[in-house]
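Presented as structure tokens, the chain that follows is alone, the form predicted alone.
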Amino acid sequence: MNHSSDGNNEKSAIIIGAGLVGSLWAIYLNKAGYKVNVYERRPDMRQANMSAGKSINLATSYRGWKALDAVGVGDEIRKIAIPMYGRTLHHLDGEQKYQPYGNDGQAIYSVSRGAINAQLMTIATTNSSAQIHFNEECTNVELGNGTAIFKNSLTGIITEAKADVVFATDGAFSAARYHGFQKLDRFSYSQNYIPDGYREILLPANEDGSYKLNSETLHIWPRGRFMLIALPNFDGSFTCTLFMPFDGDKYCFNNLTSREKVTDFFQEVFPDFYAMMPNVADKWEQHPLSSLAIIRCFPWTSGKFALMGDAAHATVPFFGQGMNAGFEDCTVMWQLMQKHHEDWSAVFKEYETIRKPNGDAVQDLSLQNYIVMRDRVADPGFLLLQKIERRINLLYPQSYFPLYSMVSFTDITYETALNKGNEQEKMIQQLIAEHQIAEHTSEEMIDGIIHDFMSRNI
């Protein structure tokens, strides 16, 4: 069976994998007039009752909402997003610790990915000339002319789908890049395992539907070396999850072999998430115990293939930027493309230099945001130096922003927020040396240090 632009003028794309990158690129190419037929290896999951893969929730932050924005979907998603003003911190005492995200109610917004993925997937097949294929899986690609073969898991039938341009958004494990670029000469390409991995609970509402826990922030029970984490669902549950060392910590997933031992690790370490789930454990196998890795690779494009999404710069989820950055690859290959008037390889070759390096820094931040959010929210000295950073955002909001502000709030690139963030941490912490500040200096200290500070420096 061949599927490929017939002999009339009309362009033509394919996109390999429907999830949240290859759905949304599927809006935006329909909108430049391709044809666009999108083959992915699952079921459709709107029919039936699976989750999308690993189902983390997902936080979607400014660059996301950029990019939904500019194909006009974004309300149609803040229909099922929810907004998280700030971290909730829940200490081993029961005490709480509220740190705001931003100034003026900035939010990042909690969404489900299941329900996100099977909305783009409805807004990208609605009156639309793009189609999506189920159940197929790629088993070889020509980079060269873009063709694609699939496998159909239910038929056995043979595709071989041929189109002017070819955008693998198949995730982190994408078959296009194994089976076309893996096999170049030159191509570079890594694949890290971080020594945790995640395991999802479900904490269910209250028996009148409403939350446990408040639902304008994110919960984060900080525990030295491993967290767990809270975000809020519309039906008044949380999707939690617990990040912990697989093994080699007194803390670990392969020491937590029985329903006993689950039950006393909670009821030691989270004491207040037990209270809440006394039933934990009963619970605790209902959702895979899964890794996580970082995948680089270079170059992202080669002939009429192009990478998207956690194909090209799969992440681990610490600053929740996964989705965000892969929608910003729409953002910004669709930028390109008005650029270079569709001249694919003028487009693929700037898109990769230009992205390339925001998906290293997008992995750097996330691995950082790891040991910020497990270890160093619980640390005073920590707190101190947001507390003065937030003051010098809320003083001098135009010429100055926090590492989270720049990643979440702005679309200035990753690579700019990694190092500027990385050279405004060692400036506070020089202040605060200098000036001995401490947790009880008074406001109006800290404000005249900073009004000093800043206007040598701006």
Second form
Number of protein chains: 2
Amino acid sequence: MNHSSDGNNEKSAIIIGAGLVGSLWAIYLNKAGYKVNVYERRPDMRQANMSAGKSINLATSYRGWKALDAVGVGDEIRKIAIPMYGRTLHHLDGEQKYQPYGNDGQAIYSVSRGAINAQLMTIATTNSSAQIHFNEECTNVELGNGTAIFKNSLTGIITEAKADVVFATDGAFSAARYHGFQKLDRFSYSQNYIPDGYREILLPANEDGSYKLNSETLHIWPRGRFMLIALPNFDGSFTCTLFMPFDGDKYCFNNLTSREKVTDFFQEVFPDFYAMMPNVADKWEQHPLSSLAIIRCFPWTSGKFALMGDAAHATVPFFGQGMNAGFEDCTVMWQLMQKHHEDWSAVFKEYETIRKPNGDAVQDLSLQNYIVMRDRVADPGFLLLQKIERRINLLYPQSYFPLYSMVSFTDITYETALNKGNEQEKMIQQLIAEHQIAEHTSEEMIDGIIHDFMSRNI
Amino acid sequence: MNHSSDGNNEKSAIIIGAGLVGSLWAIYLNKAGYKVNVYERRPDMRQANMSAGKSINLATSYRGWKALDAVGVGDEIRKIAIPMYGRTLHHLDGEQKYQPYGNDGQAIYSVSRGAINAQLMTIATTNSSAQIHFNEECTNVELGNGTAIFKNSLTGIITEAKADVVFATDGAFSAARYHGFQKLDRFSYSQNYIPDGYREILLPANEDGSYKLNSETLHIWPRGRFMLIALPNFDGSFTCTLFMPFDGDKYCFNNLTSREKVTDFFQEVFPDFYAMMPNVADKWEQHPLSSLAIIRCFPWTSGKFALMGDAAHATVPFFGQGMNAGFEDCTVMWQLMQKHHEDWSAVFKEYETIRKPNGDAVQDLSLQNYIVMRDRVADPGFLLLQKIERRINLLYPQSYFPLYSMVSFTDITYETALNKGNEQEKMIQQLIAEHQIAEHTSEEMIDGIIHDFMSRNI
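Having displayed the form predicted alone, please output the structure of the form predicted together with a further copy of the same chain.
Full complex below, order starting with the chain above.
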């Protein structure tokens, strides 16, 4: 079989991978008048009723919505998104504490990975003329001439597809990157697994369909070196995920080798969760133990190929920015298409130059936020810092954003957010020390310190 | 075709890659009674009169000789090795300075990569019963059951080979690692190119066959951000290598785009070399511009497979330890074979555990020594430090070794050498500052300071 753009003047594009970024990018390219063929290794998840691989619930935030709204699909996705306005921390003694993510109704939105992916596929193939070919595994690529070879896993038929431009959105273990980029001279590449893995647990709804926990927040059981989190689903359930080292001291996955050990573990370290789900050990094997990697590479483009999303910058999930960063790749690529009038060589050059530092930064932010979530959120010093930051942000909403807000509620580049966020934290720590600010310090006094500080620093 | 160990009780091993480490390891395994089949992607270099890939001259030092001597092949290799007792530095003004590498006849030995490889292949297949199959490209592996698939590049015939144990010694871009290890969950991997490349230049012998430079030293033209080096060959020529950034400011490969620019460059920055070889620009294209990478990965073993040499820990060539580190892998693997009575699962586990930190360390040492060679060797402060270190080593030969000596003239682990070397440098710097030692300080006074220092510190 041969899909090719030869013989007519229509602009053509191939997208490898019909995941989140590939499906959205198909909509963008169709809008620009490209004949888009998307090749997806898996069966059609909408028919097979399967998840798109590993399924940590996703949190859509500002960058994600921006990219979705730019092609008019945001509202469709909003229908399947649940706002989370802050974190609810579950301490060992049963105490719960709430920390807002931002000010005034700012939220991140829990979405099921499968649901958003299915919706984007449907929009791509109905509202636009993109075609998705399922069960097509990429077995080779020729970067220079825009060719990709696919093998159909059902029929065994080999397809050689060729287009003006090819986008690899085939995820952390991108076949296009493996078969093509990794054979380039001077291609830098690293895949580094963190010592921690994760396992999902579904906390079901109550019998009447209601939620067992407040559905308007993200729940965290921070325990220092490990943590449990829970994100709401539409049906009243929560998708919970335990993040913990594979090996090591007392609390690690390799020690949880029997139903009894799992039960004891939950009773001991998550007693309030255990009370809601005393059969947790029965459900333990329903989801696999999975690993977590940071994958960095460069260049991201070569010849007629570009890597986007996880294929370029797969990260660990702790800032909820993996999908958002991939969607922002679409925003950036789209802006550069306009700027360079679809001169793809110029688009690709600038895309990888401006986007690579942000790929690195979102990875650094993700690693950093693991420590925030599992440990620092339970530290009174950190809570005080966050409180002051939110207050500065409220008093000076145009000139000061806490790190979490910069990442989740603006499109300030990840690189700037990372650098500025770390600088700001140092400044606030100094302010706290200098003025001996404590939990009980009056709002009036804090406001005075903030006004004085901001007049000197902004 | 099917090469297998099934059906008899002979112990069998496959080695993928008949390079330096593969050929030497074949001799070891044969000695232990293994039926050894070596599969090599290239034609037989001894017939084809070709080099084994990129051909920086190699420097054999203590670890290399130790591994060669343990199976009785050191003396054969010594016949083709030229001792280099120190460095000769060529400064811009034409001044030459000599720095001994060690004390009393300690030397590293220049060998041609092709010559040592050919010799080891011949010994492996004549003195031992190992068989080398040429033109066999590894196209797939099954780590768990010791299977490797090869495709003959001349006949197209596919061979499935299977053995009790398989060693991948197929270099920096190991096919076994690519097809096997890289698909393992939680396999950490990185390939990072340094910003510098290299190009070789052959400085021919004089017409009477004599050397144009002293043949008993390694020559360096240190120029800060780049350098030229020269190692002697048996025929009176020198293999010279220019190391320099690809891109960047004035002095980079991408600026040397014409014969005129090459000529001007050598006249300006290597005038004494240019005087010996005014036709350098004519020879410029005879060798390709090549890149330099550090490749790290882990684990090094899985199932019946182990990575050795560059396949496990490819490094940049600046400490002359790439081959020596690979040969030392043989020494370590051999010791563990004895210790664990060829229980390969135990051998592999301990091999990767004790050897990985040394693979990392030899890479760090190599990067560090690039800065020493291209820059610090020309710094009077560094020369003074080296002079004092050599003197301590001479007075306390059992208890103090300079870093270069630990790496090149002992088998102290690379990890220990790296840590201890950096500690020692700090101590000597302190000693110099504290006692205001300078170039003109008398030997008597220095000896006094050393004796006092050593009595307090060792």
